[in-house]
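First, one chain by itself: the form predicted alone, in structure tokens.
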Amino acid sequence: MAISRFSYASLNVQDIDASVRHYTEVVGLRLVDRTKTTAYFQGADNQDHHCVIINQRKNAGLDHVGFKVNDRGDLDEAAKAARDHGLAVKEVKAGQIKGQGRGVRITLPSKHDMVLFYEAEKIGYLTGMENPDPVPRQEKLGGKVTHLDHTLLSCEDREPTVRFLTEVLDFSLTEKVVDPTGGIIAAFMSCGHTMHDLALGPGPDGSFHHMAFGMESRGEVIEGVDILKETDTPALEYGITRHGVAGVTTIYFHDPSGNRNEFFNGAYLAPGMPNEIDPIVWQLEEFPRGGFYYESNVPQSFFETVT
């Protein structure tokens, strides 16, 4: 199955005006379009219409995640494979999601919805499409994020979704955390060349843990922490830290509705071919170091706080 990359996350928020300010002035995304109840954002280094959608709703959390496929025919193939797997599938009409063509919406075993699509409206890079400067202008607000890199979703049993994504949609399992019996506590999966596009961790079915925005250097992550402090943005108990998993420099924080975001830098590249390389395995007793390398301790709120 030729899924090329993680494209966007569609989140529910309780105050759309406050959330628009957060994702532009704190995170540093560009506002592409908005209505009274929906707003679309994109990072600097992507031409597709959006990487984040926010929807005004009563409760915060995930509406769906969007993944781009390489060929129109992959949509029908994925829909059939999902139905054969016993999963619910809905047709998404062209234009139903602004800036996107036809898609298919699959409810994963974890109770999260995934939308696959092929066509997307092109808006160009932030620096322009003709004789561009190499970097965005200095007056740009927010963090120096380049792209939406991955999302981590929470569910009660990770293994059925891991099997579907790896065996049916050809994701690669790059790292996993296992209990003493070998059961999967957390899984990190890639559909392209990044270390993970989608991860699964413990929590209630259908819940949202975080989405991560990539930056080009550790220094830019530090600058991002300064922005969080200047704007009184709620952050994790730890300040800037590092994961053993993926080895990245990271800081977690929350949007006004409580949806968790991440600034990060430094993930390694994945092979780009499904199941070509064995995953890195973390034993559960070592996961505190894998989760937070400097502190060797995972705050209780880290997996308990989801939307």
Second form
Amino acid sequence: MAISRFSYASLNVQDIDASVRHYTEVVGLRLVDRTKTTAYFQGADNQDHHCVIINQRKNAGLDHVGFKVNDRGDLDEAAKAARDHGLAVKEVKAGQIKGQGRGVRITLPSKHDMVLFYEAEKIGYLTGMENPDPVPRQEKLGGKVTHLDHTLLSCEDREPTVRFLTEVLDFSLTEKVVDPTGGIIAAFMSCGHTMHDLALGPGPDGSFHHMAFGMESRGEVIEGVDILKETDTPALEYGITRHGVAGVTTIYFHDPSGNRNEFFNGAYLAPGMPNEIDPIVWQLEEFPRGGFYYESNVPQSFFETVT
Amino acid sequence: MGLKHRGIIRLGYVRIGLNDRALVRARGFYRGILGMLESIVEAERTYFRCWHEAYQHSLVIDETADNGLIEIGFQVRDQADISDFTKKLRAAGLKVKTSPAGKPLKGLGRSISFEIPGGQTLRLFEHMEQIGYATGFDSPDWVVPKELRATPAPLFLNHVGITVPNPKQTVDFLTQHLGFYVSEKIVSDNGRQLLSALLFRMTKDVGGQELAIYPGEAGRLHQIAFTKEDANDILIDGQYLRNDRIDIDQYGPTRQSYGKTFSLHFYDPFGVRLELCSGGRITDPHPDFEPVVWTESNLKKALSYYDRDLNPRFLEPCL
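Given the form predicted alone, corresponding form predicted together with its partner chain:
Every chain and every other molecule in the complex is listed next, the one we just looked at coming first.
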């Protein structure tokens, strides 16, 4: 069949203990498992083993992104399609990444690695699978994150990766930012019906711009900003804001190694047949309003700071 | 060829019939009070959509002698899916009716319709005309259009609830023949009897259901639900609706544990139960996806986390 959801991001961090504190006590994820050099986290409302993996390394940044497919046969098919497309593919053995089955690791034209897999170990929702309370207990620390929603990766030339994802892996291009010649500066792509699962923006190949965690209400995003301030977590100077692109309420901040995170709330769907609805097009001169709707100004650091 | 999303791609629309001459009262409510947009207005039929929807319609109302649910429409990927479903459903003993493009509704491609075991008619179509987002495709302001402000102006059709005499039979049909997944279900305390289920095909915001199955009379509608951004919006929408003297369900705004939504139920002038919802389940259209299970003795908590009582009116179908 096809990719069923954006499953997780595997990130490199310089200080694993500080990062575990950040992802549990600030972001509000569940710590599912950890070793001396690796830790696994999941949001309250996802039933799979992890949505974030952190690895102790010398430099921050992305190790890979994980996407789940809903047919075992998709793995071989995707590996072949990627090789035919001229991309490097490596086999990932079952158990090599904790909590998930066999996978294939594809290096995208943007030099980011994408792992496709079929099987995930189940841990259930935070409040359980039987007669569950609809909200977590009050003693839970950190933001009221329900799930990992999407990621934005940076690269020199967005178009080859957009082509591979839309033409081979059936992603839909929902919105894009273009330069005066029509060249793609940023592309927002979905493998389901949310506005984006994977976005691409300008920057050095293989670099990580951010990953975004969903919350159920704008009130919870406000509470999230308060937590960031209370914990002195470095955050975008605008405080709470709204994206013109996607129309969601948002705040950006950084983990202790500088990897950018986002809290957001919004119910923007692009429910259509893959690539049937034309993408929204943002002209470059309109992009400040697309980036930060209230301020209509994109700070220079926003695209320059990547890990 | 694999690596493609196939089968049912999305919930397209719900079509109801109302005994309302020239649909004057219906249009007054759905356009003027609920805040949907009219896409096509005909003498005996009006097509509506939400302002955030690009396709032509998500709600169709026909003028009919009796009020009732007519059909629920789902979009499939392409002609091959239409042919596959036709073969499979006929092999399963169903009567499948084929309709050419443009019939029975404007803007639809070729479609098939059939009756599910619960008595409702579903239509699968492979194409629907687009009108485009109300805010346009060029550097849009994703803000409620001015003409819809001070109404709930929902973002999307979220799900349709139906009542069926034998929930297990209907749920088995929808999962085995149409590829639906169950996100939550209610079973009898001994676990032997399935009483209700929420089914999905889409990974979406405010997710977990495109069809909600409740026990009750065959062929009837339980509710039509629309997506809202968050609970705060829904509290304000409740003010607009009360200000317009709309009949709001006795639960009022509440957290519905079943489906994990923040919801407000209310009734149109014909008694059609409508819902505004936010929140929802995070789902994955994958064979290993595990549903939340409710037992019957927890029904009060399931239906309203705040009220914790059984509201007999809520358990009844509306059309």
